[in-house]
Amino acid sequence: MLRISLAAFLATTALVLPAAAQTIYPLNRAEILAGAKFDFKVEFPGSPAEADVKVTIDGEDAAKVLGGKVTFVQKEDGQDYSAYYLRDVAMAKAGNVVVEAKAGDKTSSVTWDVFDTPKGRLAKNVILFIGDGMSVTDRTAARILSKGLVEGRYGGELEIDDMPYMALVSTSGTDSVVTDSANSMSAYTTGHKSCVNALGVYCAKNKKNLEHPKVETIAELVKRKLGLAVGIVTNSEIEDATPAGVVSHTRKRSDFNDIVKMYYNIEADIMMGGGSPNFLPKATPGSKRTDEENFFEKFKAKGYAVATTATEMRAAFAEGKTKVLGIYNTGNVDGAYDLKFKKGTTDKFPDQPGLVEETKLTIDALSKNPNGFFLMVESARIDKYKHSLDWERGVYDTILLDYAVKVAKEFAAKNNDTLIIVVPDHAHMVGIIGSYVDSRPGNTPRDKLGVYADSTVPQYKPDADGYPESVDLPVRLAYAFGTYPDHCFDAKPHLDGEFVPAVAGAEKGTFVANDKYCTPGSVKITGNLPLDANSGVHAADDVVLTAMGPGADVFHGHIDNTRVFRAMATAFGLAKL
């Protein structure tokens, strides 16, 4: 038998494999708003000299078409490629264009769809609601818990369902079939696809997170072109992926200190969420900054009212403030269940506002801008509770989102000049498979599960606020997760605090079932995720978008997530300005 070494084999095959071609950003099939700014980059393998490369758009020199100044770097960041840049440029005219990059005998090309918008504005305002991780199952469960189900009919419709336009939205990114919140939100706010953990950039070979090719966000566009007010409201840390996606440009979503600076630079009018440690100077106990900048004081110097409690928030708006920074927790703001029943971190932060009140006050403040506004509202903890396999808390926050949407619909009804979009950034693999009935014989969750004709309808009783008075009923929904680590399961709600399914194992980097929940009547579930996972993960399933108002009629059938940006840009008429 002929034997050769691995090194010899690789050396031989390298002679016959094609050399890597150059990579062009924006990527092939990019949808680009005419007049929107972006960084144009080409990466040439082998580090050719500038004199040996040629970059054209529809046959013309790229610099001439885009109007920028070329920056050329051989062996960028010490790597074996040359980088060709035109930063902060725009395509002036709409149409399909072909971009070619040549180096020696190698040519790469991509096609861009540069799109226009009708002259004039369809909408004065756009409100984008993000139900982070909200799957169809969450909408169904929210309807059952808040409206009731009798003889197969619901006691009412959710606000997010009672909207005339609907579409299925695909969410995959450039590098993975399953997205995270960063690149999925970037698709909504920029119209460009990106990769996992990236915000407002294309994922190139740059080693520095802030140097990747940037694309302008909807917030930057409406401020630059229309002078609109901008609001960002969330119950996550304000630096987290979804809210950060409105303003940020970084390859790494965890760059919280840099993201705070980006908030400061863009000057969104209203910003509310958690995450105070990244606003505080390094010397402050609990700070997570690496410098001594105090961003609370810096925002105050720019004229912002800074609120750290619901009381301070109400006072700021009562005084007529239109520039407000509200940071109400060191981490995420507590969700609807924990705020209602005084769990979570409410002992440390007893005066946190709820998303519904924040939405109303923010809309009232932003609407004082005569040019209009863009507002993003996120119910973030739907996703976070799904990661921790705590479905009841996730559904409470779906109901929370629904009531926030009701506030927006009441505002929009006054003038019919506001486009409202409700969409998840991605899905989780979840489903309602029946009900758990405690009176069924046996001790384990499997014994208690009733399916089909045995799935008795739970009688959740909504209170005056529309939330169930209790989820600890003798008959409960059987809400199943499709992705999970090792954990112990008893089919009962976690009344005392958010579920923590897995904890660190004996072997570094692995997780095992949390023994706290391995009580009589529970069963130990073997996970279906890798051993380094301690929570559930996202799914690639399409998500459901609903919309209403001027410009909403473009939402129907199946669309890509980038089309949400296109719809907002069209409603604002951004390309014609």
Second form
Amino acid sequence: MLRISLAAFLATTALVLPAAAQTIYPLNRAEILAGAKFDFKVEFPGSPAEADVKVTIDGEDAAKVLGGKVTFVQKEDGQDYSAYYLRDVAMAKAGNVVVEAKAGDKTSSVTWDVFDTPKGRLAKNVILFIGDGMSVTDRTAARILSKGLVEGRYGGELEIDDMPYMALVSTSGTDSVVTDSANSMSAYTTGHKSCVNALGVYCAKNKKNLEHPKVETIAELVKRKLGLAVGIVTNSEIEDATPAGVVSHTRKRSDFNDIVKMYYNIEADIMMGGGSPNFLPKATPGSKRTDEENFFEKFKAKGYAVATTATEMRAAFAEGKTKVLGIYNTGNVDGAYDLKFKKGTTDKFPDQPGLVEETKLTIDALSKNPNGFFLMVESARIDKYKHSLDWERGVYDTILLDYAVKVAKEFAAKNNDTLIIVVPDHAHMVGIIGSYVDSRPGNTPRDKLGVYADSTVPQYKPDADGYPESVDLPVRLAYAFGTYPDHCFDAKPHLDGEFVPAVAGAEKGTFVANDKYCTPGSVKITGNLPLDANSGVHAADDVVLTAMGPGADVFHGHIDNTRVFRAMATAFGLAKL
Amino acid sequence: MAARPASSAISCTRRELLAACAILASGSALAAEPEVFTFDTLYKSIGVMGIVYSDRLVAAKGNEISLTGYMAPPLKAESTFFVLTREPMAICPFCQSDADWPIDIIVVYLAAMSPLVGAGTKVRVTGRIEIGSWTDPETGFVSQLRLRDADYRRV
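In place of the form predicted alone, the structure of the form predicted together with the partner chain is requested.
Everything in the complex follows now, all chains and molecules, and the chain you saw is the first one.
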């Protein structure tokens, strides 16, 4: 299980540390679903010949245990090691196994935890909600802004809080303390930890992004083993790390053109988000492809309805379409605040759908598959707005996530056969520290900040949709960011457009305060991040997961992010098939 | 090469009085006054299915135009190549693997290798407008709009 003794941890760590040792992928302590596909790779330093190496699993030849044919590459990509591969293989039986790689007098070994799903299928459907970068602070702020706070009590619970199971989730990857959205999503969708910028692969020494050892994603598994419908709904670009993590295998999340191809190959039934330039052929003005492939046409040829507006989306579902590609913006779809107040890119894209309606229509369509479905819904811009230190927009999108979850809960209530998981992929360093009270004497944000007994409760007024009518109140929440580049700060909301705290500086790779905001009443704040950081950064803090439905009882206490995959695989009974 | 105010006989530097300099320059180059565009007048529409250029821009194809924007963080301190953006760039796609360029960028090929000013600087660029997909052989950078034989000055 998850707990191992400190001594055992130190012993295994010591084994893999020496620089000249062989590296085995999947790495030590990997949790592997029995029957799930992965690429097995060993890197032998010094480029030994195939005849001089030996790879075993519990003492038996690895090729025999895993099946498949060994590919052996000396000096892979011109580097001083030999690569041993068994690609696209699986472990058939559950249990702890010891994998050993020998070359001459050097031996490395790792242990894998191959797990079963002994109870068989528990849930017909799984809906995974990702609040990108959503810290506990965002839940608190969303509650204050959408439900109100009177004498210390909220006017209501959030949907994401009103769920019976809860766990603290750790998010670090294999390479660093702080993760990014690619690595963290990859842990949720594959059950394997990886490194920053990587999706569905271990970060090996390969030079080519698409050649790193792959691990199967939940979407691939449920399509291959159960014939489920798959939906991916986000308000980021559809190629962005979180949605891409459902289907992709690449060392670099920025491989948008390859990611579009991966969507096409996997044929997720419903895909919604922004990011059209990577679907358009190179010759089309506005394209970001480097080839002449027109993926809108290619998807159409496979029977997909292509929607570019909310109206077209509604029409496609009204016609009973169950394969829909909805791309509503060249970049990210506008967040809830900008959609409500017609800011952001709504002048260019006036008919973008919101996440709540998309979630509802997508669930309706996916549920037509008698085998069930897997759906991932992401409120992506919580994270993006927090990077840009624009907390009001981030909290609007937390409320947006909450209403999308409400739709899923209403669906799940009908049959109680749907596991719903709501989880951030990582945190930011944020906190509510009081309120800004305009009537306080003085001119600077420090003068206006009320703390402890002076932190007057702001009176945000939720409208019929449940979002505050205005965030520009004389008493406002003091939502503080712990990490920031140089920027000018006036403690006021950015009503007309997303805050851009810093812009590229005179020296290459540096960022300076954006002069646009350095107005009377603002103060210039010296950044506390490296000079090449243009915005706030992620934090390694644990995040809070809430869940309900069949299979949700595994969520309690503290878990690793890989356990989200394990819970979904267990709910679907994937090892038994 | 067509005459351009900033590179004609009258040479202006950022240290000089730009207004006075501009008057002198325009006087000397009236015949080849470049057509002035803004980022808004380049496009008829920007939509999910692509960009449609404005009729004015299409009519100006191959001609010299001038456009004001921001120099994106350059690849090298001295180069013949930089990217012009509508807003100062908060991201550096060349520096960060997860960043991406806005859709409405213009690639600028300078007439001569010259030192680039700091990123985020507002500049007016004058050059021959080229329309159509082009992959830079050196960097692999794909662009749809380019200003060729260009030069720039700070605004």
